[in-house]
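To begin, one chain is listed below as structure tokens, in the form predicted on its own.
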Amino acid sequence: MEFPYYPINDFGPAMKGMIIGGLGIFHVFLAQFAIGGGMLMCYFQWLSQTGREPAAREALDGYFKFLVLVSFVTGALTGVGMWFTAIQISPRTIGMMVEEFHWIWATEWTFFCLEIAAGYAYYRHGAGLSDPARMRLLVLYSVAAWFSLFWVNGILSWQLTPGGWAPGGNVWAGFFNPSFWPSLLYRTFASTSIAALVACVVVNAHPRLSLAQRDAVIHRAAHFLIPMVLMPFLGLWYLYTLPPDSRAWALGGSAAMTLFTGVAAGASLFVGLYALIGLNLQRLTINGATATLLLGLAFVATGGGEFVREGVRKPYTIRAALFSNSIKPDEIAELRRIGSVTRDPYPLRDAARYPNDQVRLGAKVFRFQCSVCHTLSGANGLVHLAGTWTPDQMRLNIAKLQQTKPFMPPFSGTADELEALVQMIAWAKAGSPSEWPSSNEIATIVQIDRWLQEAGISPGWYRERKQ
């Protein structure tokens, strides 16, 4: 077996997941704003050209400039940044996504190009066009933006709920997976909600609109918040489609996942109640500060939801096909036989700082199997997580890692590599001294090997379900 090794970058004390997760949340929020913003601009144009809300034309032109500045420029930069960081952190995951869905990615990019072209044409020539021509351009922009979401949503939801897909099998079975429709509808309504809240902020700051005109346009925009009444039902539908172990983590099985699920649901509920009761039923006047606060809560809800979506996938990045450390389930047995880093061609950075070959081996094992989700002593650091364990406790817990913590993948190396990892963690906890004794007792290696065999190579949730 030829395992594909990649020269993965290190981000110091920052966990790799924090880098791509933070950038991803920011990008998703901007992308959803662009999608909902297109629909809202069509609505404003229709209000203007039918005479129902004359001030909507002025608001539309001001809103679109804001949309162009934020979503086109920042969204495009963060989109490129997502590809760049994904390649740096987990090239095998992004490689498998492209391999399976390259034509769908290409289709999505086609719609994205159409979105950019329609938006740019409106930006340059919209003011001089007739109302029907403006509407056609805005509808084209809006449809292209929504179909970008349609195609990307199928790929992202496939990572967690691949359904009847198997590697090399039917692409459409993976694309139209069990969580495809609830995810698509939820994101669509999230997009319209974000667009409406941005409109509340932008219109409040519009210098050429009177207070009465601002109030009228804002309450028109608030109509885009009404679909939020459906979001709790869509959220429950989405949870129902998740694998039982993933659903359990979001609903109490994992403190972090449950906390972020609560944060996302609570923030969405607050925004939804204010929008429905305050803006649409009681027609309250909303000022810029309140609108900005609601928009901030929408960002918190988006961040919490994306954190949970990423977190409940563990121990996989692609359910049942690729573990979070980029090892496939059917590769573990072979890596345990020959060693996970035996053929790793990439040298350690600053290898001379390690005191002996065993600690150097442990550092390579850490880089290969652990570093995508952990640092050594920074965020989510192994020294903090395992530093209080005794050496034997560390050996046992790592050997039976998927049973110690079911959201972790099985250890995929030899007993010698596991002992090297234990020694590397202990050396780091001791302050990284220049000298460190090697641990090579046969009885220790035999015991680790026995624990590895007892743990097996199946993920923890699989064993839990069989019991």
Given for the second form:
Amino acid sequence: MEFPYYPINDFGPAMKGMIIGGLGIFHVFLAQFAIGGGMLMCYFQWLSQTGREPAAREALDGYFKFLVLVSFVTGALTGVGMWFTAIQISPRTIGMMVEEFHWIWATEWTFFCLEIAAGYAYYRHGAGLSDPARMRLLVLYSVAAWFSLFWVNGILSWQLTPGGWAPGGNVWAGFFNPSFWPSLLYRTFASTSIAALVACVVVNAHPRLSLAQRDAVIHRAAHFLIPMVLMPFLGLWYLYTLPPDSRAWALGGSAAMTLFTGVAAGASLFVGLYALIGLNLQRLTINGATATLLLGLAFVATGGGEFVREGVRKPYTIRAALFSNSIKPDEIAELRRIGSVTRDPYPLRDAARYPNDQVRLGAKVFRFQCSVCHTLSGANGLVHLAGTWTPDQMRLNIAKLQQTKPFMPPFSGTADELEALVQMIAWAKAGSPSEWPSSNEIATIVQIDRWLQEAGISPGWYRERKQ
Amino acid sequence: MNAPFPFGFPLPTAFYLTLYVLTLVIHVLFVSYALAGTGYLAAVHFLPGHPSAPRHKGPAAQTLRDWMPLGLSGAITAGVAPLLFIQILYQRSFYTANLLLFHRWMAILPVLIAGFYLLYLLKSRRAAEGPAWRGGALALAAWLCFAFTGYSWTENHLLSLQPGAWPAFFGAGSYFFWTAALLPRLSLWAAGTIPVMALLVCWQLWLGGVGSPAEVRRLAALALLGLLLSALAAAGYGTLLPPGAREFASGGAGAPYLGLALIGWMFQAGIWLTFWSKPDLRPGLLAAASAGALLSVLGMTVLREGVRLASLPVERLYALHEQAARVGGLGVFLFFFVLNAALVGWCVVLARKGGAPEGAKPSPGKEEDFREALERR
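Alt. form predicted in complex with the partner chain, vs. the form predicted on its own above:
Now the full complex is given, and it begins with the chain already shown.
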């Protein structure tokens, strides 16, 4: 077996999940704005050309400029940035996604090209075109944008619920996976909601619209918030399609996941209630500040939702195919036999700061197996999580990691590597002194080995289910 | 390997290599427009020439300024396809180079975003009507952003070709990779963007019917300079190539493409000389120059790939390519590729012939500004 080792970077006190999560949430928000924005502009164009809302045309052109400046530039580049960031965090994950779904991504790219072409054609010539031509360009733009979501949604939802897919198997079995449809519909309505809220902000700032015109256009835009009534049901449908363990993390099993589920649901509920009761039923006016606040809440809801979607995949990045630390389930047995970092060609950058070879080995094990989700003493730091445990507690808990915490993958190294990791954590907890004794008792290694064998190499949740 | 590229490779590898090269060629055309175009804009702002006909207010500069955001958007969009195929072809080396350069590499994202917004600022009325230094500073800053991105790609590419250097590079904690090939290679690509940009702008001037002889002559001189510099850089880079890469270029796999690149170069040089001596934009000559440019870019892109193929143990990747070729979805891609290409064409038709509504106001701040500016001249 040749394990593909990659250089692993250190993001300081930040968790890697914060890096990709932060960019991901920002990008998803912009992308959903672009998707819903396309539909909203079609609606505005229709209102304008049928004479139902004359001010809609002015609002549409202002909105479109904003969309171009935000979505075409930052949205497009953060999209590319997601690929590069995913490489930085987990090259094996993005590599596997590309291997399995490159034609889906290529198909999505053709829609992206259409989106750009239709968008720029409208941007440059829209003001001088006839209404039917404007409408056609806008429809092309919004259909292309929505189909981008369609294709990417299949890949992202496959990570969590691969359904009948197996590595190298039928790509469509993975694409149309159990959470595909609820996720697609949920994101579609999230998109229309974000687009409507952005419209409320942009229209309020439009210098050429009177107050009455602004009100009229905002109440038209608020129609795009009505589908939010379906979002709770879609959310429940989505939860229903999740594997039981993932669902459990979101509904009480993990404090962080449950908290973020609550944040996402609460923020969505608040926006939805204001939109439905205030804007659509009571026909209240909304000024720029309130609209911005609601848009901020929508961002929080998006962030919470994306955090949960990413988080409940644990202990995998691709369910049953790749653990979160980029080790495949069928590689664990071999890594336990030969050692997880024995063949890692990349040296420690800061080898001199460690007091002995055992701690250096522990640092390499930490880098390889833990650092994708943990820092040593920063965010989600091992010193904070395990530093108060006794050495034997650490040995037992790490050896039986998938049972200690079922959202953790099994430990994938030798007993010596595990002991080295324990020493490294203890040394860091002690303030990283320059002297540190090596622990080389045979009995300790034998005990760790026994615990590793007892734990086995299956994920904790599966083991629990079997029992 | 003596069969012309890509026929000496197993079918899946040849297939992905072909897709990669073709999509990269399209990307290079857009990149040329953005990189050399912003360079041109910076130069004409800082060297405006005679006050009665300042270069930065000439049709070429106006055209570039007006179309530059679309050009960059095209470069980014067209860059997605080769970025996809490179991950299938050379996943491990590409990813490793990304990881090794770390923050330095990731910096291209905010830099590109900044460059993109600078192009919109450059297009604004404030920049167009303000003092020349303001537009020049904006164009120069945008050019620096794109040049940095190009430099980063070159650095990334060269690092990806040297697996033996990876552990030590990582251990040293360095974020800059220096090798003797860096400058000539970068110069080759940067100089090569100039004639492509000049050609694209000439097409735009011809389509708009606004190309003045002085501008055409200037663009021709620039294109000739670019061709000359790219030839010098190619010669310098050639001397630094490892034996395997030289063998590729001179053997059956690469020599036909070297020939195409040279023929294309000579074709372009001849036509630009013609334009320089008789600055009259004739579509036949422009089409011939375009064919020459395409041949050169295609030839050089294949040779670039040859260098990589000679540097990496590509045989070990064949099984991965075969595995990738087995996954489904190609038919769906081809269907939507054709459909969406047709729809993109329809967008262009709609934009050009969509019919103006009665009493429609012209769109402010776009091509009308350009026409007004031309009329004022």
